[in-house]
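Next up is one chain by itself, shown in structure tokens, the form predicted on its own.
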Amino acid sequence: MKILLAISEVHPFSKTGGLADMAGALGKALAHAGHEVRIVTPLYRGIREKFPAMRRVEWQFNLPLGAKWEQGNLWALELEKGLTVYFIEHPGFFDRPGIYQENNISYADNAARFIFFSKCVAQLARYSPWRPDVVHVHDWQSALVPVLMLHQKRAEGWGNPPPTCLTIHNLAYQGIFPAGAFALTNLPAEFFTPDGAEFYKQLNCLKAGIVFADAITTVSPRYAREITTESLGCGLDDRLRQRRKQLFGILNGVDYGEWNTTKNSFLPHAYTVTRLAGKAANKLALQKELGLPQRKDAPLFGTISRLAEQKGVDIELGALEEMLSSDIQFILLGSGSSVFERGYQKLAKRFPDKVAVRVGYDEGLAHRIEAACDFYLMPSQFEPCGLNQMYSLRYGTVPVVRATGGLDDSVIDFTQDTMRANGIKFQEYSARALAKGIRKALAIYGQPELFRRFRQNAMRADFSWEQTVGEYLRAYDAAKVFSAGQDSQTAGRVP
């Protein structure tokens, strides 16, 4: 199958979360399938440095985006046999310091941007000598591709275009913009309606997708349910119970090429699920590296992550006000809010010999930490999917999450497997719940064949892409099969 991927970002090019490492890791996965994959996504600020492999394609873009045209050049490298990056060079659009925001403030064109973005996906689907057979695009900023694709084969002659696939990471999200930039799509008005991109006069780009393309599929299957729900549907709930035979929840696999434990360069010491003296030895050589007391005795806590409130900083910030009275320390890596960022450092002033903070991302040391914790916190108020919960795993250290979405998916509690028990999850929302969570750490902490248990089945727990990749195939199959008959199923919302 030839598989055409949009994705705004992508590991190892670029990168604000999760979402660049799984367009990564599927990309690589479908290709080891024996699938021709292509990933498509801009060419920011920096990439053209740091691969100079990457060679300009014969082929220039030039669209309409309102009553403007813009241009734009193709790039692409092959990564390996079956997988190559296709990049959408636009200085005015995508060379800058960031790639959505700067200084948590975004991009005030973002919906041109990524308007102009989805545009030529669209193109390159139809008139690129290699074919897609399905389009699969992800998240708000290509989410009007399925509605551009499909306006072009109605009105434009477009005979056999391939289905579409969408994949929603995070709902919370939609690409909210005033009306006034629906123009910029050049399409017919009967697309911006109540049944179409509309969201309370305004244009939502992620309600588009869902809307119009052959199939949704979410990043684990809790949070297909999930979103389907009023309470985390985000305004959206009542499209997605109308597609809900095309809604597909897929857990997120992981890269084990990338996270692993014993060739790994990031690491200073190797270790293995029956061979765990690295692990010991990670954990003081990070203590030093942050300037914590080099302590084996001390149960040492983790998170890696987008400081906001979704990911439950407030009430881990709260948790640690009680617990930093036991004797735990606690490491956090991560940006966001300047009020969560200050929360963490005055935590790390109040305690230097229990806390420390590094405000930023580092690849290398998000290594380091997964590895030399006992512990991984992630309080997430609601989570997608998760990945960090399943780096954790394979490294050992066993997470402590709210048992939402992806995390009670992937984690398994006492309380369900006494024998395969590999974390521990709490259900309500608060400090108070959490703070109980690191109390029920420290008793397993405390037991050292119970721990080692914990930590034994958290190593061998296994969320490789390998088994994933045949849930995105039947979800392309699906795709496939509602496509043929989308006209006449749509035919209602959009003359």
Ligand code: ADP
Given for the second form:
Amino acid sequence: MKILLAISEVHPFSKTGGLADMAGALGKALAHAGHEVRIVTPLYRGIREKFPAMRRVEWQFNLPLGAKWEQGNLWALELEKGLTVYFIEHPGFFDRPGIYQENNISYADNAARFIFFSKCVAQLARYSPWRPDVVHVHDWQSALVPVLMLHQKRAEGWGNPPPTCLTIHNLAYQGIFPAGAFALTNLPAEFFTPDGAEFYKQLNCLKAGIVFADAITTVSPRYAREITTESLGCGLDDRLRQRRKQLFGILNGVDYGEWNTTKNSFLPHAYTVTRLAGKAANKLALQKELGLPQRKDAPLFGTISRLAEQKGVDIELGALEEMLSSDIQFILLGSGSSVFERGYQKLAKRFPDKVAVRVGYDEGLAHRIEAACDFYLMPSQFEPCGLNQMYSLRYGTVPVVRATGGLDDSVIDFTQDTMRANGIKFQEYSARALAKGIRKALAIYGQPELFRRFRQNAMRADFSWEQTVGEYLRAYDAAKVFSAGQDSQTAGRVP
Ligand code: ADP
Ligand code: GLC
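Please could you give me the other form, the form predicted together with this ligand, since above is the form predicted on its own?
The complete assembly is shown below, putting the previous chain first.
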């Protein structure tokens, strides 16, 4: 099958979070399963210099963006057999210090930047000699592609466009812009209605994807259920309920080629489930690196995160406040809201022997924290999938998570299965509930046999992509069936 993936960030080229990891890994996994995959993504600052093997493609985009015309170039890099990444070059839009924002402020022209990107994707899907069998878009940044394609089919003579699939990685980010931004799509006004891209008189890119994509997936089965409810539906739950038959919850896989404890240049010491000495050595090395007392016996907790409300940062700060009177150590790597950054930094100042905080983004340190810690804290308010808890499992770092979204789907608590338990879950969103989870962790830590079993179960948990690929292929089939059904009906989704 020929699959075109459109994604606004892709590891190892660009990354702000799990989206990039998932994009890179899904592309690889589909290619390894024998499919032909092309990923299309913006050419952000610095990528070309880091990947000099990239080549310019004979292709020019010249696309209307409202009243103006915008030009772009195309670059390509073959990553491996069956997997090529296309980069859209538009220096005005993408050659900037940030991907979506700078100093925590979103770029004012994000609508223009990603509508342009979406138009480039539709153009490639339509005119490239390599014709995709499915166009798979991700999150709001490319969620307008299905409606752009549909319009070209209905009104601009695109005979037989491929079906489209939208993956929602996080419903809380919808790409909402003032109504005037709709003009940048150059779509007819009939698409800007409450049954289309309009959301309370504004343009909502993700909603357009939910209405017009042939199939919709999200990144865990539980989150697929949650987003059809009012409490986690972010105002779009009714739209999602309408599309329930085409909505699939598919848990992300892990790229174990990147996230492993044996062949990993970021880790000073390798280890395996049966030879854990390297893990203890990584703990001592990280304590030294971050200026904490080198103590083998002190239970070490860690978090690596965007510092946003979603991640449960407020309850983590509250729970730590309570728990730091115990003999524990805690390490944070994160960046985001300055209020939260300051909150952790204050904690580190007050407890210099117990807390180490690194504000910023550091891939190597993220691996070292996963490898060094005994427990990983992830108390999210909501979590579509979450990757760090799965990385923690593989690294033998027992996750303490709130039972929501993909966290609930990927971690097994003692109350669910005493023999297979690999983590600790709590339900209520409160500092008290998290503190109780931490106390349970300490109780397990105090029983070496039990702790060993948790750790072994964790390291043996398998979230490899092989199975996941099959689930995406089923979603693509469903998209095909749905799109064929739409063809045979006069009353389609078009307003
Ligand atoms: P989300 O995408 O919602 O931020 P995920 O758990 O899906 O959450 O993925 C987060 C990814 O981003 C992981 O690969 C994690 O290691 C990485 N990450 C988050 N913050 C940092 C940071 N400050 N430094 C390095 N990596 C980070
Ligand atoms: C989003 C979600 C996260 C998920 C990631 C990859 O960033 O917040 O839960 O793991 O996308 O799908």
